[in-house]
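Okay, so here's just one chain, in structure tokens, the form predicted on its own.
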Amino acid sequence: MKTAKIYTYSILFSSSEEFQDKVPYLSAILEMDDGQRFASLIEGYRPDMEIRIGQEVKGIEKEENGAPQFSF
């Protein structure tokens, strides 16, 4: 699977009733090697976790719709 770098990002703590089971969150615009840039929500998040700008994150998967899906 590709890897991409966390380039910025949100913590989220509210959110729609689409997301409202995963608050709190991490929303972040990631960065791949080529330097293409795109949002993500990343897996995996916990509030005791240390995130820092330029932070490695793994794919995992695509969604249905075909955007893939990146976790710590």
Second form
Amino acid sequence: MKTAKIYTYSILFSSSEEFQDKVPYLSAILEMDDGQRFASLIEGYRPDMEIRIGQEVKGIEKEENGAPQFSF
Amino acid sequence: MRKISILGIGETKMGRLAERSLRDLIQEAGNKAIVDAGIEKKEIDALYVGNFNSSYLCGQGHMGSLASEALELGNIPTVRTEGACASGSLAFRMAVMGIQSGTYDIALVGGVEKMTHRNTATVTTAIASAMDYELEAMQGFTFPASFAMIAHRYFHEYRDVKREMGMCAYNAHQNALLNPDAQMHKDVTLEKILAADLIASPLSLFDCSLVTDGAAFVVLAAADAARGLRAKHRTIELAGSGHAGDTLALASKPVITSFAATKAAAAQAYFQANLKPQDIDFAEVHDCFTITQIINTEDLGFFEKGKGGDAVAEGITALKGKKPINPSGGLKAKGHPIGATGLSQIYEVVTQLRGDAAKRQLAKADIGLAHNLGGTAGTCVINIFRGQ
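The form predicted on its own done, now the form predicted together with its partner chain:
Full assembly next; the chain just shown is listed first.
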């Protein structure tokens, strides 16, 4: 399973209409080993977690709209 | 190149004006600008209107025609421009090019937006259309989150400037107390600003600009054509203008703690004006979020990279500082009526250069800069004005 590192992130307490049931949630820009970056919501965030730049996240099986999903 | 003068300015009070129509806001600001310019409507050759998203928020498109009808401008050509939060100064930029090409002598430029009649989630959705919908908005991104990510990265690459960001908000609110057109007249303490709830970490409530209704208009003319007109005010000339773009998505930018579009647009404007950053007396910069203000002042060359926060802490950017930033109160406290914001910034720069800013008048105001950013820095328009 591929992994990525958190390039930068934010924990959202206010969202657009579509994500209101997920608040608070973690979105980030992830960086792959080859330097490629992309935006990704990170599944499985809990308010007691400490998040930092450089932290590793893993690709998970679940795919939504054909896009890969990431979690801890 | 043909020289351009700013003949007239007009704006509505910024704020929650949910009971007023787009037409009503356009009429107030547009007619004020025309009267201020001292011209007849029939002298206006073209109309440019910046509007971001009234199609979604108000069900109203075809803004050029609406504004022309509201202002009774007959059959002159009209254009609506859209470049997210830079829509207003894009309209200005297009008018400048229309005059410089020799096609027009006098142009009316306006911006308008109505947002507060919709709930926060709907407004957030509407604004999110200015980012990459598929790659960012569908991953839960909002604009506060995008700039929050920029802030986190800035903290990582330079230092944590959360306190200085709070000071940006404090200065904005202090300046807005002196601006009758500002949306917020609120004397908030730095402690209250720093203690506010998080919206998107590390940004809290006071790090975010406002949701605002409002309109702002300016009349600009070729200096040679303006010469025949009765001068009502100090002559304000457009000394330099720049416009640049960048990727839509934040993740596609090689660097996110500095905006390439600002740097490119600034280089054009400084070159055209034959001025350096240190020649600028004051600036209205795009403080959609407090971190953005700090980054903008670095990108414009006012402060060294990574030192924008220090300048705020030292009081340099305050109203009585050496380089006052956002004397109007900025997007943070004067307000951010998206399509009108770029013109509202120009309104303040011209007001200061004329010496008409009353209680918030700057001690030295001969050269002023307006910096307007669209989306996650995908569009940037910069204009430098000089009082003669």
